[in-house]
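In the form predicted on its own, a lone chain appears below as structure tokens.
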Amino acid sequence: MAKRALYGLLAEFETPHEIVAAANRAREAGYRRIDGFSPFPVEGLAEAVGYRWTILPTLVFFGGLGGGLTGFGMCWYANVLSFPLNIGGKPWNSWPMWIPITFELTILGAALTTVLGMMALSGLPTPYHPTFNVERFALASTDRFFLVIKARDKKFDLPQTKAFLQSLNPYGVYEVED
């Protein structure tokens, strides 16, 4: 059976603190394609491996505009060129009665916006990722902080790279195969 190709390296950490530092010492050493695998949130580690910004709240707004307009257009269309009936001597085009399906519209776009969003940004669903390859890795969801340099990386070299997570004092240094 031939080998695969190597995805990254996989360090594993006790506890959060231990991986937030090493992330922040990967950054400084240059690693910009890490990754870091926690059984819960842990309080800057998103910064420490390099999230910053994300083009989720543009298209959350963008989504909201498109179902408020949605909204309005729908109502101005069935009451002013569909069927138009004067009651009451009011307008066609009566914008105050639209308010309410207006701003439903507007939340549900952009609520299906952030959700779609979200999971597409995300990479989500996701039933498969090279980590899972690594036994070990079963623990990122009970008690163990893994992270990851990836083989993409520019500055990534297999020896060096191998004694730079090793030098963090991690409890193991795992090759991770695509």
Contents of the next structure:
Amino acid sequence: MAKRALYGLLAEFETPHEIVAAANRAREAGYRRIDGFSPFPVEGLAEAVGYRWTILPTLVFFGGLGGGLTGFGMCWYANVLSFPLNIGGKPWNSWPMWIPITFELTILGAALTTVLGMMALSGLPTPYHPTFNVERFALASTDRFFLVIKARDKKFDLPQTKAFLQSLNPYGVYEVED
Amino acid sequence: MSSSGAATGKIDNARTRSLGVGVLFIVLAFVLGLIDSRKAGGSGWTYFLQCYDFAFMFWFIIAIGMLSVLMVHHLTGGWWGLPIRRILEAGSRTIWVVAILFLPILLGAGHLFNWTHPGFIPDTAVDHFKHVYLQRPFFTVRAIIYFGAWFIWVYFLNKWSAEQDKTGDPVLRSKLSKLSAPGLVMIAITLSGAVIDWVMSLEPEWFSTMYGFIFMVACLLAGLAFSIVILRRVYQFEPLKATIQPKRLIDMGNLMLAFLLLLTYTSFSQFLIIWSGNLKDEIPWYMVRAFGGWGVIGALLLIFHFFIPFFLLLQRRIKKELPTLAMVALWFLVLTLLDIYWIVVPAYEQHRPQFRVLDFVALLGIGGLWLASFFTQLKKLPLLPLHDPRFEPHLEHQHGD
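Structure of the form predicted in complex with its partner chain (previous: the form predicted on its own):
In what comes next, the whole complex appears, and the chain from above leads the way.
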């Protein structure tokens, strides 16, 4: 059986401090296609592996705006156009009454956009990921921190990158098959 | 040590200027009030006290707001509170000046509140509670209770914080938390009582159960905003500078945003309930404020106190830099002033805002004196708490980097 293509190199670290330092070193060394895995959010790791900007806040804004307009529009349509009722002598266009619905649907629109947008943009759910081929990677959900440098990085060179990762004093370095 | 010396010099200057403005304008306010009280057919000291009550409420809200935010920080922790803790503590220690500034209202209540006139609230079955509650002696006793409670909490919060600086005893940390939990309950009760007594009772026929809570949130927002404005003036001095990081500033911005949303939510709820109920005892408050000559200010508040800062505070690039964040905070202070004006003053200027000169004179007089007291207090302790066990290891770590 032919050897499968290489996805990248995985380095295992024991503390959050080490992985942030390692990721920063990797970026300084010129690697761009890197990723980090940790059992809990590690401050500074996202920035260290190259996170700069995401369109998600903009999407959420428009999701909220859309939700709010929908809420207000539904109330307005029902009470003014479709089925106007005289309630307590108030005008049909009694907009203060519609603010709670408008508010609720703004939140709903923004929240759904946040969750679904986050999943869509980050490619979740991911039932298979090459890093799963490394047995020790299971520890990423308990107490170990992993840094991966992907093979498609322009600067990637198996012996050289491996030596570089070794120089960061990891607990171990593993080759990841695709 | 030299940088903290520079900070002290800067605070000293601010203190001197505030004191000058305060003394000048408070004297001017009393002179204007005296002239007005001598006018034939005039209303005596009523005119002066109305302006004074409005001006007092604005600075009072900031001071009590700082005490409240301080207790929220002691209770919940969080890095956002570390750089402003000493500012909040200094604000809380001004409470005795606030109490002195309150004296004219306490002594002049007879000229300010209609309900002090005998027979204004008849002792009928419907109004029996109001008749008993709104009496001068009971009013005075309540004010003493409110200030007494605030004194107790301010005293211990500051005493233990100063001890923490000296000894670093970790027990103090938990004592501060344990005092702050009942402290926030205490604030909810006393502040509601205070604003009902000092503002809502200007119109004794009207009431709202949401009123105290709206003021509480307004206090939190104003207290936090004032602290951020002050932080902007002193942050360049070490060791405070090391604690100013985008992440913490974003937290402060988000906290202001949360207070703003809560303020808007409660204010609107009060309006919605009264508007949909449409009862003749309840709607006059809004008939004056939202539909009469005051409607313009109501609309301005909606746009400038809610929509514009709401969209500004959604943006990270505004929240992560102290200068821009402090601009938004200053904006909140100005709009809080307009908010208080809109809540308090229509009680006696029914038709339209008059923007009386004495309003501004009293505002500057009380404000100057209060600020002078605030800067005096701010100078007394280092600008950064020295031995908070929650933050100490992180701070050392940062210096280590």
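Numbering follows the first chain given and starts at 1. In this text, all values refer to a predicted model and were calculated from it rather than measured experimentally.
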Point of rigid-part switching between the two forms, i.e. the hinge, among G117, C75, S94, R136: G117
